[in-house]
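Single chain ahead, written as structure tokens, the form predicted alone.
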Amino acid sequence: MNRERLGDRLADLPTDGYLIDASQDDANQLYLSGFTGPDPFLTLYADGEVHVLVGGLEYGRARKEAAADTVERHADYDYEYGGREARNDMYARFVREKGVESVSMPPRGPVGTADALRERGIDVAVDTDDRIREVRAVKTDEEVDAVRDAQRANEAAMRAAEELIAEADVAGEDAPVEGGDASADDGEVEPGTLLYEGEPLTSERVTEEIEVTLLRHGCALDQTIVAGGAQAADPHDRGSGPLRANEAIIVDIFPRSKATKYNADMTRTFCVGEPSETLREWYDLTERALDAALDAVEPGATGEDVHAAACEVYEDAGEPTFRTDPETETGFIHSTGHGVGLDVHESPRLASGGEELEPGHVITVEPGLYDPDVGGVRIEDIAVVTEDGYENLTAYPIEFEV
């Protein structure tokens, strides 16, 4: 946590303090408290200090792990197991005993907690700017290193996925199926299906390889994208079923470190066999769009500038983008990127209206083209904005045909 930046950003709050009621799943809570509490707990920022209130079960661990000036437990307020009203009384007392009579809460803070505090005479304002999210967007060197470490795990997983795809055979006419799993009604594999050890290579099988590799590198993820053919034309289709030769296969991996809780993000697009002329053109365009967008990354540039650089490559080639056609369902149909940190999607946005970039912003750059009749292509690197440009944190080759 950057205490100095946090203090500067919260200095002009219209309230005495800033209160979060959430579990570690809320990135603002994790950032402010530094504590991985699985159940909701309170964190209060006031007068430059951070105060945490947890249940007795988590008290010992919170005292050791939380990045807080004080850690208290429910029993300190004569509460451990009781009703909702008694709990809310405890919350109000916790806040008041820190000299606070008014608090700001995040836009997604529990309305029940806010109303209960108001009923007990504590003013509550909604922080519509989500200031802690803004503070989180600019990473310290330690945070950048945490993302870098997660990215190394990501690259190991991508390598495992690519090797699995590259080692696959391609089914010809009347290829038999081992294990009884076939994509044709007559029990035979459809020609062009990728086969691994005699069985159809599926999105699910590649995803399994990715997830196992990430676990071995101290990371995990609940979802990933391995989508081929027409499925790749939907940027968020997770992919399912057998993969095929001569089609683009999008692999998008966004793991989270189990130790630091920081994320990484990377996408590559692969093809076994001979891609169509259109797919090959799309891949070349997308690599050029990636380079153009990265070249636009520097302090003082905006997320909109970076997005525009990618869009211009596509538009000059006659491909639709949301800039030229906000209703298009094909072409470049998403933003160029986003911030990455404790959340895999956070500020800043590389999109129309995107904010100014600052040193310490960790961002993805991920142009792509999509059409169900063709498939999809996306290439994504992750980078950190530096004082004089950017550092690409991605050390993985960009190659289409495997």
The other form holds:
There are 2 protein chains.
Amino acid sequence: MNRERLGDRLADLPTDGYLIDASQDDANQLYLSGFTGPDPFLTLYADGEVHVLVGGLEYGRARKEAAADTVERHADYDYEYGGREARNDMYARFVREKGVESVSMPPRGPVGTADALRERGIDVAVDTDDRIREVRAVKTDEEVDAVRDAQRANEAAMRAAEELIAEADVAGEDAPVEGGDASADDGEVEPGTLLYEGEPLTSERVTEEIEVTLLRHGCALDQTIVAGGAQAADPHDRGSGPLRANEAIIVDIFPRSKATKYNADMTRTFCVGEPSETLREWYDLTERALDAALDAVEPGATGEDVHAAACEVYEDAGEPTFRTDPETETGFIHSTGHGVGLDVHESPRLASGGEELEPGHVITVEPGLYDPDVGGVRIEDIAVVTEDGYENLTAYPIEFEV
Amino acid sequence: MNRERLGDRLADLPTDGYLIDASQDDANQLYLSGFTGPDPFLTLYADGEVHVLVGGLEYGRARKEAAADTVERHADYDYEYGGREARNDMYARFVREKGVESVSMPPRGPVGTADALRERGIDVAVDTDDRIREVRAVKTDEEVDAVRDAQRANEAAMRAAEELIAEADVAGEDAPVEGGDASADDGEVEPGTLLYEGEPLTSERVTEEIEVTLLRHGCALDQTIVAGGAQAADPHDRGSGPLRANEAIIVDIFPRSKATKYNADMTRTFCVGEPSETLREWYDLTERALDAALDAVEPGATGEDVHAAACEVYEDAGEPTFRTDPETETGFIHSTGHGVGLDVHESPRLASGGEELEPGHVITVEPGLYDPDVGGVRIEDIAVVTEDGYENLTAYPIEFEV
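Following the display of the form predicted alone, present the structure of the form predicted together with a further copy of the same chain.
Next comes the full complex, this chain leading.
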């Protein structure tokens, strides 16, 4: 946590304090409290101090772990499990005893707690700016190193995925399937299907290899994208079923370190066999869009500028973007990137309206092209904004045909 | 989703509709919408119908996946990315166009959305009962089967953990460490430390094996507990560092199926070598508490009854519980169990004030004893309440010394 930045950003709060009611699954909570509580707990920022309130089971761990000035437990308020109203009474007392009569809560804070405090005479305002999210966007060197470590795990996982895909056999029109078992010999495998040890190589199999590799490197992920063919044309399709030759296969990995809770994010697109001329052009264009966007990254540039640099490459080549056609369902149909930290998607946004970049912003740059009739291509690097430009944190080759 | 139960439970809502603003990470959202959207989206229940509103990137997938009567996208409301106020205007229009002027939101729904709708003239009430959570608690046969499948993966992972622990060598006082490398030969390994391939066997190493096994079985988990010695005396300590002989090692695994999103949950406690007499007594007591609690499970019994059955075994043996000493930090210091489904902790609670059990409730029963001077012992099975009792979904032996 960057206390100074936090203090600056919260200095002109219209309320006495800032309140978070969430578990460690909420990045604002994790950032402000420093505590990995599995159940929702309260963190109050007031007068430059951080106060945490947890249940008895968490108390010992919270005292050790939390980056807080005070840690209290429910028993300090004579609360045992006594239902909703008693819990809300305790929450109101906890806030008041810190001299706080009004609190801001982040937009996604729980309405149940907000309304309960209001009923008890405490003013609750929504911090529509989500200021702690803004503070989190600028990383300390230690936080950048945490992302860097997660990115090393990411590269190991990408390597495992690329090897599985590159070493796959391809089921032929006539040729018997090598090493195939009964189902493969049955002729149920379509020509062009990638084969691993005689079985169709599926998105699920590659995903499993990626996630096992991440675990072996101290990271976790449950949402890996391995999508080929028409599936790759939907940027949020995680992919399923057999992968095929001559198609683009998008592999998007965004692991989270189990130790630090910081994320990394990287995408590569692979093709076994002969990609179509269109896919080759798309890949070259996307690599140029990546370079153009990265070239635009420097303090003072906005997320919108970086997005524009990527869009221009595509638009000059006649590909639709949201700038030329807000309703397009093909072409470059998402933003150019996003911040990465305790959340895998956080500030700043590299998109229309995207904010000014500052040193310490960790961002991904991920241009891509999509059309169900062609497939999908996306290349994504992760970088940190520096005083005079950026440092690319990604150490993985950009190669289509494997 | 059990539409009939949902309709019954929401029939007497004090509002026109029920609104959820959350991503798939929220179990109520996943249950009501049936859609695995990675970013927050709206689901509105009104007049027995379910309406979903997603961004353009999710539209195709949502139309295929969602268990909704209508699926709309932002473009249907002429919304492109235009910041907060425009988004909130769209949300208000979406609600109003369904003929809805007042909505209930669950207690943990976002206050930002609630207040924005209020500013736009839509009444928002907090559903303090969390009714969808209540509906979710009673499972269909299909949902029970999903838990059963996750539990099979859980048992495979527990087996992998038990084997690692049971097959470990024990570092001796004088004997050189077999197969030890430099660090082990340096005498840095304390006598009694468990060794795997000559290296100290750590909580982290066992956790890795568990989570890799879960992935190989289609499940994920990032919060496994493998805690030995004094660490096991803190029920929420996930454990770290070398494991030791003659100590109790708690292994608590709660995987989630990647395909169905349903969870399982099981705990075993293992000891390599010679447990102390106290640990042996604790283990026997805890096994008796488990049996007593399970015996109390039937429709019409309350969660409080089941909790009482476990407490009585401990109290009769002179061990403290929250019933005999609300402030105790040793003894049986948590509830007896909880519902399991799309959330790993959900209704019903097996605790003081716990609600009446119904057929279809999937619950864990997990008594345990804790004291930093002794260690921790916990045994946890998962079961489904049936018409005339319960069916234990757990197929794993209960054995302490391995």
